[in-house]
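Only one chain comes next, encoded as structure tokens, the form predicted on its own.
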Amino acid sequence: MVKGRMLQGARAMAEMVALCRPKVISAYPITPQTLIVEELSQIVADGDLEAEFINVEGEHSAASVCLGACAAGARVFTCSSSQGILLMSEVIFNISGMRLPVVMICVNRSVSAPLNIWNDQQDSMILRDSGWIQLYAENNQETCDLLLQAYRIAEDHRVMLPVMVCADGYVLPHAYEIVDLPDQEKADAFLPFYEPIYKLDVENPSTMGAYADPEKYMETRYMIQETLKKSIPIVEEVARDFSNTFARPSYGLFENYHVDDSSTVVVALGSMAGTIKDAIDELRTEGEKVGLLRMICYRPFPKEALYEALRNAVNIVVIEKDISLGASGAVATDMRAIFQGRDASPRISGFVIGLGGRDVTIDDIKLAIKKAQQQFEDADFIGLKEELELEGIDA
């Protein structure tokens, strides 16, 4: 018998947020994130969660409310997408710089212009350097599981940094799946009440987010960098504890799908991993040794663990829903850096796919794998419409 309930992804995410007992929630509606905070506002209005739901005039203000409430010692939550995430960006950097364990969902969506409301991962990738831990989910169950883990990781006194759980827009929050959520007692046992190391308190005055001149600023970046590196085993530790507590798989830094016996390994993150697995299953029935390493923890970038997992691969095929315009895909660039100066030297090809919500098909995945096996590819776009491509070149 299958456990769980058939829930729309947004509702499941909202219920999991409520199980984490945030005291302050603030967000501004933007497609395709809006459903999550609509559901949360209803949960608060119905009295099922004791929290302040604060309506604001924009995403910058939503992030600012969460920053202030977290600095005062409250557990907080927000979420956004696309242009909303970018409007938050000033505050997103402030939150990590102040070492505040804010948790948010980035419902991944393309960025303008041209205006497009469908899914790719450009928005969160733009903020990969902001000092936030970033976790990418494949499905709604994993999004919910990662939310619970995100608060444990962020509030760990060895970390005290914010966490962004990334879920592909429409593909996940608007889809209905069977999701197994814990009861409140189990959630509370896994995630204790928030006990900040430091907070704003009129009885014990302190300064947070102060001015730092050149004599001090560089050390603040160093401390965040070192903490992020040291948080890698903590992400794994929390994942193991989650798996043991709830008897459900939790892959930690990444999922290994037929990697160990494969000469060609696809690296990807997010919901398209399901399609990639289907393509790999077909290729393996034809005798090809192909696997998938699905990244979950993208920041901090677990380069040593990735090197050990991929060192025996001949071809690494990075397929991603983003592009660092003028360079390569963000993940492909990071993957290539892993192997510089090392004994292992696989051929690492990068492919850009699914931008603006374009379908990612099994044939697309197979084409990328075939191209990579034949020659090196750098930021090759898969699934372009030939007539539009030629029109753009002629212009």
Given for the second form:
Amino acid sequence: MVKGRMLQGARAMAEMVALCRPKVISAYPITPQTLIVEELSQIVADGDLEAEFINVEGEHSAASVCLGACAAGARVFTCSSSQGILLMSEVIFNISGMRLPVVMICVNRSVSAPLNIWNDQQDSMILRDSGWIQLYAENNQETCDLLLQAYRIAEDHRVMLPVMVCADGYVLPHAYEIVDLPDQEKADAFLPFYEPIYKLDVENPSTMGAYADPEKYMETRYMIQETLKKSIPIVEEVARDFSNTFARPSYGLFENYHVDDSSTVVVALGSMAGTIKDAIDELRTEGEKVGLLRMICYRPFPKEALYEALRNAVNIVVIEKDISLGASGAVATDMRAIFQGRDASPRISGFVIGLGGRDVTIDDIKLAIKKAQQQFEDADFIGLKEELELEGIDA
Amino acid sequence: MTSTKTPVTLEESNIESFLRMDRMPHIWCAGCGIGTAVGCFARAVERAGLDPDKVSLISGIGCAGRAAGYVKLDSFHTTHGRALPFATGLKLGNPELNVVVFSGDGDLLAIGGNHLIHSARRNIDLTVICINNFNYGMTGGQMGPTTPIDARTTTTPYGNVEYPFNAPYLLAASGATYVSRWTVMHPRELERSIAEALVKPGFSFVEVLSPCPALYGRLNKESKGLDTMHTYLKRSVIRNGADPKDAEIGLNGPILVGKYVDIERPTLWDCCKQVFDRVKEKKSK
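Can I have the other form now, the form predicted together with the partner chain, not the form predicted on its own?
Below is the entire complex, every chain and molecule, led by the chain shown above.
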């Protein structure tokens, strides 16, 4: 029998946030994130979570409230999507720069203009350089599991950096799924109360975010970079501990789905992994050696582990819901960098798919795999309505 | 106020030429008042004798923000809260244009609140039509900066504890030259007021109270748009020239409507021109 309850994703995430016992929650409504916030405001209003829920006038304020509360030593939570994430971005950089363990959910959604409220992963991808740890979930169960792990990782005194759990908009928070949430006692045992190393305290005054001239600034960035590199084994360690405690797999850096015996390996993030696994299952019954490496921890980027996992692949097929316009998909670019100057040199093709909520089908995935097996492709858009002819631009 | 004449169909009304009929039906819920406000705006443009080719409609995000897509005018749908800075740029880029911002209370008073007070302060020649439905309708009925104390929303399930903005008072204090408030139960007054605001030099602000039956209304014992319309009829007190300080809106009690402010003050463009002329004169000497 399957353990758990049939819950809407947003409800499950809100309940999981409550189990993590944040002291301050602040958020601003934006589709499709709002359901999580509404559920949390109800949980707080009902007295089921002892926390301050603060309605604010914009995402910049929501992130700032969390920054302030975390600086005072509180565990905090916020979530947003798309334009909200962009509006927060100034504070997102402040939070990592001040080394505060804020945890948030990014309910992934496309970025304007044109205005589109549906899912892709452009919003969180833009913040890959912000010094946050980014974990991408495949389903609602994993989003909840990663949330609990996110606080453990962020608040680990060896890390002290914020974590963003990314969940595909609509596909996850609006969908019903059986989700198994721990009881409070078990959650508390896995995630003890937050013990800050530093906080704003009248008994022991300090300053955060102060002016750093060229003599000092560069070291702050170096320290974040070094800490992020060192946090890779900590992400793995926390996932292992989670698996042991809750008797449920948690994959840590990435999930290996038939990678080891495959000559062609798809690399992807988030909820479309379900569709990709279906495509792979079908291809494997036809005798094709195809696998999936589903990346969970995108930042820090686990270069060594990825190299080891993919060194025997002939074709790597990166399929992603984002694009660094004018260049390639962000993940494809990163994947190519891993193999520079190394022995293994697989062909790494990049495909852009599902932007602005365009449906991702099994046939789309098979097409990308087939194209990549035939020749190198870069930032190839899969699923366009028709061949577009751009006037004045040679094909 | 209401007559029992045969209802005027959309085809018979004179606003059809103003609307992008190919975009109909619109997304607004049954009983919502935004459509009425758009109709009042369309008739006000006609009443004010403006050339529609020189009127531009700017919207932010939210239910009211969708108006930009439904009018046959140059229109822009900006990001959340940024309708006013966009409109400021547009107006200064082409001062001949009659620039109108049509957006909601959440967009204008919360995430765009800073822009609102500063646009009024510098008295840029714009007309702002602010649809106030007391909550964030588009995202599911969350508490916003106009939600009355004790009102229930999806994020204040046991009643709101935060004091709301009194929009006319805020705008009067910020320096707007024209401030009024009507409800969609007052379509003729609203139409006249928007027409006045459109031709008034300087920063004009027209607050329009509008039912949100699907969300705010449902949670506050007004589950039909008509219930809210009855409430407006019952609670509205027309008092032109009233002190905007008294324009606070509670969950119960009277709602002051009318024109609060109608003053003269040089617009930003007037001030810019004065400086330009002064500098030019100085240089030519």
